[in-house]
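In the form predicted alone, a lone chain appears below as structure tokens.
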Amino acid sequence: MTKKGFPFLLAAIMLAAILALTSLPGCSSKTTTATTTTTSASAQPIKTYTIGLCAELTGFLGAYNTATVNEAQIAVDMVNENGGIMVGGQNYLLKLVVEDGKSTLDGTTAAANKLIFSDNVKFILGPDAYFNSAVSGLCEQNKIMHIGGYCTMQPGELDSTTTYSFLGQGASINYFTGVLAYLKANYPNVKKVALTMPDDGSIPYFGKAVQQMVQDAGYTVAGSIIGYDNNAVDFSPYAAKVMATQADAVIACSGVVLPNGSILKNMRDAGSNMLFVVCNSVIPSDYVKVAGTKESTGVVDCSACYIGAPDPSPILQEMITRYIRSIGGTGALVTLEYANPVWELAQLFNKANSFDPAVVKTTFENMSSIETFYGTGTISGLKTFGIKHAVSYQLPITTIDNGVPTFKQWEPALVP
């Protein structure tokens, strides 16, 4: 053989070899585009289909909704892992677009634009707090389904008006009914209830509900709802007027940790052991990190924050274990309150073997459950928002005393 045709035998050995290996079992030559990935094996397309979540990843939620959104992105790769979803006899594995609200109320809505009309995106979740409103509205006006985490109960939120809206995660109202059902059962002698939350405009829209469903429970609420400044620096005025209602217990009807810890602390501080109630997206030991050790006791929490429930469904400990892994070390669930929506509306497009909107959001207003992170939910939301578009389930409820949180229970929450 001359040295000039050795190259050409050494090439045409190596291509035999390649092929030669691709066609063995498990290996395959794969392709990938931005919508699609192929297989040799199934020589069947896998397509991405884009879904919108509207966070607030600055401002004064930055942090948490940070963390809320690494547990979308854990739930949608459990979904994409398992298979993805197939509509339309398509395989399809979810894309998670995100965009930042920065805790405003523009910048949420700058943010839902952005999803709508550059990234095209037909479904959004989120936003946290009191921003589903920015979204809600133009949602509607461009057949958007949206799919909230948390609803503070404001005009064009969510009500009769706001069809392509629903609340994937009850909060915050869903675990308002939760805590006030373990409260009933577990602390006879509260009798007498004060109420406070961020004077952030929801007042007297989820106030008056929270009021009425207070004294529905046979409670009295002890004066007005004491609302506070989310970026005051000096809580304790509002500690003093917590304290000055003389009531049995105190619930931080919804809220950030910050103010509410700087409550409790204070109140600690100044001899009070008052009842502390939470229900809103917390997790228990961050109040210990603002109000302290020894300022930490007497604290009843309900808000979807898991840290150690005896035997977790499946799903739920897969999300635990891939949580901690991802913050390298252990921790606490945030809340799932983007999670849930995205393992949701994988149910949805499966169900309704599509992706227009309104053949989905149809799809959901005809069932009467879903699963969830947190075990089987409850389409409710009938009498609360005048529309049947929310998803309740149980929650477990975490004590706090001398800095220690524990795990009691998992609560029935229906949103009514």
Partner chain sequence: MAESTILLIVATIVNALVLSSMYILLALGFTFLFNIMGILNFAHGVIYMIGAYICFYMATVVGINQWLALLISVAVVGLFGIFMERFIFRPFFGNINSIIVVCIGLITVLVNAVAISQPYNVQVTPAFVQGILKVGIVSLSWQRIVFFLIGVSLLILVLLFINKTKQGLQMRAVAQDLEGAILQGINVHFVSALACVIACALAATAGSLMGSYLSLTPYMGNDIMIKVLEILVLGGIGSINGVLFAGLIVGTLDAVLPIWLSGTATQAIMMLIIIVILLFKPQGLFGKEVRA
Second form
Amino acid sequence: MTKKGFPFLLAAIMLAAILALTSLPGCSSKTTTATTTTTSASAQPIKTYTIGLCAELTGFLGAYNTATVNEAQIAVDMVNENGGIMVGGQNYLLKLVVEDGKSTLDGTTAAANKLIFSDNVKFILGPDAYFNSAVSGLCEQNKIMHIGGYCTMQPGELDSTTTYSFLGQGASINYFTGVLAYLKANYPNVKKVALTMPDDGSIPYFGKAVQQMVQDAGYTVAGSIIGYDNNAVDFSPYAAKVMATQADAVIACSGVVLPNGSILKNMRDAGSNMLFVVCNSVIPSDYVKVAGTKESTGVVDCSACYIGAPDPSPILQEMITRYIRSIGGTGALVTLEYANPVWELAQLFNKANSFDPAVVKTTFENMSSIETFYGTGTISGLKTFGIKHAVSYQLPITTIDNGVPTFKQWEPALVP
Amino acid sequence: MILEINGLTKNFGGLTAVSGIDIKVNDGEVLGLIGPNGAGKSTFFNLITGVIPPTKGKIIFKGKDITGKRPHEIAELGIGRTFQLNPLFPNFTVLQNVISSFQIRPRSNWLDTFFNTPVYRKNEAYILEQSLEILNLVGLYKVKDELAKNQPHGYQKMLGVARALAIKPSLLLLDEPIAGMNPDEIDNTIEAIKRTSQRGVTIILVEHNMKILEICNRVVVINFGQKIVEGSPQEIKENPEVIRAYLGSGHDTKH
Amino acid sequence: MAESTILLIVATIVNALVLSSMYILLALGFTFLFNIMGILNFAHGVIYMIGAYICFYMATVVGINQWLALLISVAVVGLFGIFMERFIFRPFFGNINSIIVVCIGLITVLVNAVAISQPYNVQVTPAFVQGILKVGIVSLSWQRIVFFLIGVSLLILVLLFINKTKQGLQMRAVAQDLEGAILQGINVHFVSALACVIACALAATAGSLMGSYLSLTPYMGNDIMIKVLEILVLGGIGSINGVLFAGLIVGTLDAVLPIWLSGTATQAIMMLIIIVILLFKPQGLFGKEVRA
Amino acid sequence: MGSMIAARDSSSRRKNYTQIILYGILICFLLFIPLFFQSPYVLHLFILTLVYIIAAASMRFIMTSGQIPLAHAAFLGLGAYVSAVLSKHVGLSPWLSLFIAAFVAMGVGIFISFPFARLKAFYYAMVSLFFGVGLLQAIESLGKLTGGLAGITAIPTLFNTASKVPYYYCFLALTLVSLVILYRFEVSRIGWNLKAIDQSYLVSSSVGISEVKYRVLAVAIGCFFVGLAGGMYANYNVTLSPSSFDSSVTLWMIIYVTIGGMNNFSGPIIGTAVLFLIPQYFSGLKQYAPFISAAILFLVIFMFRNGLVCIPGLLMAFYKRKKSTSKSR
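If the one shown is the form predicted alone, what is the structure of the form predicted together with its partner chain?
Zooming out: every chain and molecule, the one shown earlier first.
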């Protein structure tokens, strides 16, 4: 055991680490959320106000959230270019600070911690799906307002105990009201449906609610819900399992594009023509990417993913234009999972005329409708969540045949 | 009689490495076990010390059946051994090698060990003293603070003996103690073995170098896993069967 | 038997065979490396991922034929194998902890580089073979059949290489006795590099094919790496026959278990089965007894 | 034995004093950290570092016996989940559940290491990897209790306050106690026997060291502390998800140990401090942050083969060489 010198090194490294951390942005007490920026053009100084966005920039949700964060930034730019927000007679520009949750619950907790304690934000947008539960509790504890993106209805995501949490974009459950109505009207032959869902712990909650909804709409559910492993190497066994139910249609509830697209592909490869209904925030053209052009057929997609409706609202039109410009690419690929909360929050600031989360929260609760990129949204959710904190709005229904997504119609959706 | 072996047999699959060996070892003697390469000598040691379980047969040590016991249990009973290869802890110093080998007497319980109680410290002081004495005995005192893996081959082998002595064995099994040594080292080693034997330790040694026969009281010759003949070193040297089976089988007698 | 049951059984058999053949391709390369260099290349899964992405990139962005893209991917990744042997494995020969560290570094860099450079996390290489083969009520995609055939023929090629060529003989010599091989005048570095190239090329082939059969994500190597290790240990570390046999077992279990179990329980049961087998056969199914 | 070997060194007494003083300064420094940093986020990072230091140190303890426990992160998860479930669903006090978690992890460790003690080197590493993966998947599939892949939230906390300062002091104390205990084990005869088994189990069994007993003992002690760390993590972090304990976390823990220096007790401590804290500094780089960790890895592994702890030794040797060359001139 040679120990000489190690305390030195230990001390030196601790010291270095500490010095490094002191210079971390946000650690010095000087930083405040509102900073003054002098703009040369106007005489009146315009301040910026920082809001936090908790997103999964790396890990399995990584690329998907990178796109949605991009949209959120566009929404912030749109708010700022329209003159920002007006609180207490002072003009503010919004600033977005993004933290990475690494697609894990703990990573999201750490990101939320960083937003609250290091970036000192009072308003947090995102994340989506069950990661909300990591943020809701912290926000409740620290009286920070939280507007999440998507909900899988697990305990702690949104319920009567999370009074500071809202859902700014649908609530996942509202997709089903839309899609079931569309199926009833356009596919009268469908009687028996199979349900697939990631086995991520949401089956007992979200799955149960969906199953109930599907049954209430008059369909029989074939067997039990088919849960798949998000990290499975091969999804063909699940496809085989879906086909073995011999249902008329399969509804893919929640989950990311990879498993759903793979199941679709494997079903088509094995010669099944079963109607494939997708009910989650996934860009329809991503299905074409995963499943292949020929295999992407007979798909009905009901999600917040908008693709070329003939009559977009002006702000949606603007969003699409900017989005296309920002990715420098082709096609309108918008999920707006974080952009809608940004848009809503800007309205709330103006209406509440305050940056106090408690005041803003009360304002939100007392409103009955709010503008979103998809038109006017209603605030509801008392029956589903036990708290009236979810915004729902009309959703676009898209079908995919031979790899070509086609916009069908807007379907009103409501979280009961 | 310290060790009695009855009908010891070991099969590896179809191969019989040791078949039906009977050997009796008396207190305080030096027993040589010789035989050509692959005769089953090392297997024989591994069977006695429990490294591999025998297929058949009985090993009785001091009137107690030790067949099928685990190696560390056999060590605790007082059978020390050295190895033909990797005979030490390479990353310990020579002294640490010996100290680490003091597992059996005196023994501190783990609470003493953990809290560094006076009992533990007294034991460890005693162990240190004993270790130094053993190193003196085998002539390694001068290199005690050097890493074992940096020692020449002869020293490493002697360290193996020192380590085996640390368990205060009543029976010591030496696996080719002088193989690969130069004449000087051989002389030193033989001296050390003699000294050890004088302290009342019974020794069995395996060797195919005939030089070792000088210090044996009795010799057993094995070939193809079977005992061929047994007798005094002089008898063995003159036994025609041995000469045919062993000395005449390509190994030159001068060796 | 009900029609749906027949369909399920046929689909499962095909899945099992295709998966097994791809797993075996990967595990074979891994075993190669282990036998010859004594290295557990934890970055093997990432090599597989890189192979898949190069093929995807060539086939979609550059727009050349998929089969050509496959060859390019194999060539590029094979060259990368030489680089890995020289700069990553050789300096840390025999030090397992350091190898783990270096491999993790490599994994971190490559995975994140791919994740950043890809605008979407999910991509698929265009199908290598189109069409569906219909036999009675059963329909099979031609692609799966072709993949299985490719897998099997590559296996045969590799086995022939090991057993019939001079280089194969040298490899076996190095695997059995490194020092002896050096004394015989075998260029160990050359043999190691060759093993590395073959291992990487096999991984790239499997990756490119699986990129079309499954889909591409930057993280696709992680889970398949566990599968490779399962096969390696189950078959007995270093045994080629073991790899073939264990690959079949693992592939079959992977295709069969999800039929009855829901998602996450599958892996737990899988691990349980493997651990139980290993406790009864501590050296794996085909492993040799370790010398004391 | 450690004390004895130290006692042979004639100058050790004076060196001991300087060491004690240095450790004293270090501990004082650690005690004053909450005063230096008002930011709860920095404290949060330090608290997590403390947890991972226990985990990495306990992992190294098992590794001294020549076993590479690739299930170690899963044991961290086991401890965390046991503590979380006990305190949330059973309603035990978090303080109690924390220690129950440590004992459960130790129990499971002992339970598996009896059969696993038959396996050597690679096989042990691989089988423990599979066990870790399986254990985690088993935890995940108990959806009702553990929340499955999504994880568990709203775990009762140790202190009923939003401030992080009590956690810091409490965890600092727990970490120091754990490290002292692990150190005592390491320098005692138990630790030396573990190292002996690592070098040659055949030789060590020939002098009466029971291989199985000591390997099980090493795993038991290691798992106890990692279970404790898991419990601390759960009852501090409030949320848990299986992905925080998967096999890549184990590999990162091996990296903490190796980068710090496997051959030295302070290795995992330094390694964790460096590799956990420094990348945090660059977390503003978002997706590019992992490259910083990778750069540190490559730098250290290529420059200092024996880890960061060998730097003072190298510096000292360099200094001495310089001095001797200047003298000779």
